[in-house]
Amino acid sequence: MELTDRVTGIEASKIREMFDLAEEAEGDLVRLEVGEPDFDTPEHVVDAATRAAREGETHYTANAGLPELRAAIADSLATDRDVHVDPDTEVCVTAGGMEALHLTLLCVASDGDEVVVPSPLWPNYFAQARLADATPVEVPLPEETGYALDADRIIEAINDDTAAVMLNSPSNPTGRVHDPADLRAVVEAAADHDAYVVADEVYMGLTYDVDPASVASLVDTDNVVLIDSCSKRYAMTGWRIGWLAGPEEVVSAATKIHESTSSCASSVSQHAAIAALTGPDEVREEMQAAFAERRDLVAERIDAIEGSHLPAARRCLLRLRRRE
């Protein structure tokens, strides 16, 4: 008996290999392998989850998620990103942002299709495309520009076989916030080829020197599927709450197959997410300020290393010196 090409063609993430090694290691390690805040989940969020569990909110929810959570997500998108979606038909809550990506690509890509992926990239994008039986097409971004989004390069890779284009801003792993004009050009080119844009925005709310624009706010097209989660900005990685928001036909299809994957996200975690999205923002702001201070320190230390070359650090230092 043999396993399918769908799984044998996927390599385990080196990030997770390092995670497993770190879990087994002894001593005081500085953990840099996974994108996870080292802060605990805010207390009011934990309290909401505890209260929900004790009050019996421990049952299945609708496949698309609790109506109250979908409404909170829609309100947050409208207030923070000028993105307007119908919570009843254009939002599906998932078990983390990774499941949102998986469901989205299962809906929009299939055998013979291509998924355009700018790099450097989070390796999960390749795996997600292959799990949908599609072919990932890597488009390297130029190092000399600090890995800025080169719209012309990406547009050149888009053709009639393109099912989707992955856009990640703020970027993992570079931290780059891409220029709105370049993002807009890619979305419009994808629309011309009847391709979707999958906009991974899980690091929104944790930027320092610029306010990133949501891809979905830049264009008047119906081909953008927005992926987000509570994991990063609310320090809730273990709660596994994410969502996809966008065109009704994609969200409806994703909700349908969600029943055959995890059925629904954790009911208790969904109540925690409602508290995170609707509660006070001071804890997130404190976490963001701490990250900014650490980033500044790291940039200065790296810049002091002879022969080092890190464009993001140089940009950071320039901004610091302007402030001085």
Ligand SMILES: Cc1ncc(COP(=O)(O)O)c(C=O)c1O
Contents of the next structure:
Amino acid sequence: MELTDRVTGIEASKIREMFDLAEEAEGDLVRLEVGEPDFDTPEHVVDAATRAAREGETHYTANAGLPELRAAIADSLATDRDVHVDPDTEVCVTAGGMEALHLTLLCVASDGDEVVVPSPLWPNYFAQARLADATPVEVPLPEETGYALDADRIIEAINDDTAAVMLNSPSNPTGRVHDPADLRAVVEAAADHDAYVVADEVYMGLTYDVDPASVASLVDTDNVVLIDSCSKRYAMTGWRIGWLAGPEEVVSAATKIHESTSSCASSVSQHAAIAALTGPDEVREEMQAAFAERRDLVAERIDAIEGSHLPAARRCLLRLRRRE
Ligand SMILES: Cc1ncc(COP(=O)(O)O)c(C=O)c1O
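For comparison with the form predicted alone, produce the structure of the form predicted in complex with this ligand.
Once more the chain from above appears, this time first in line as the rest of the complex follows.
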């Protein structure tokens, strides 16, 4: 008996390897592996989940998620990002942004297709492209410009075999917020080749000096699938709530196969997510301020190391100095 090439060809993530080692290690570690806020989930969110569990909201929900949650997602997209989607047909709630990405690529890419992935990258895009039997095509972004999105390089990699282009702004791991003009150019080039753009925006709401534009707000094309989640912005990584929002044909296909992957996201977590999206924003603001302070400290310390060369740290310092 043999395992499929689909799974044997995928390497386990080094991030998770470090995470497992750190879980077992003793002592006072500074954990820098998974992208996880070290803050507790806001109290009003935990209260909403507790209430839901006690009141018997513990059953399967619609595959696409609770209508109230989909409405809250559509409202927040309209208010915060100027992105307008129909909550009934253009939003599907998933087990984290991770499942939203996986379902999206299963829907839009297959054998013989290419998925363009600008790097430095979050390695799961590679695995997710391969799980869809597609070939990931890495496009390195130039270090000299602090890993700015080099639209020309990406457009060069797009061809008629391209099924999707992954765009992650704000970016993990570089923290880069990409320029709207570059994002727009890539989306339009993808549309010219009938390719989707998968816009991973899970770090929105946690930037410091710039206000990132949502890819979906920049274009009139109908090829952008927006991925987001409660994980980072509301310190809810373990609740596993994410979503995809965008063209109805992708959302309805993803909702259909969602039945066979996880059926629906956790009902209790969905109630928690409604509270997160519609409740007070203070905890996010507190987190953002704490992260900014730490980022400034790290940028200064790295810059002070003789011979260090870190474009991202440099950018932070330049901004810091301008602010002073
Ligand atoms: C760039 C990026 N996208 C998506 C995710 C998925 O997060 P989640 O599944 O918790 O929503 C992560 C998690 O680290 C990430 O870094």
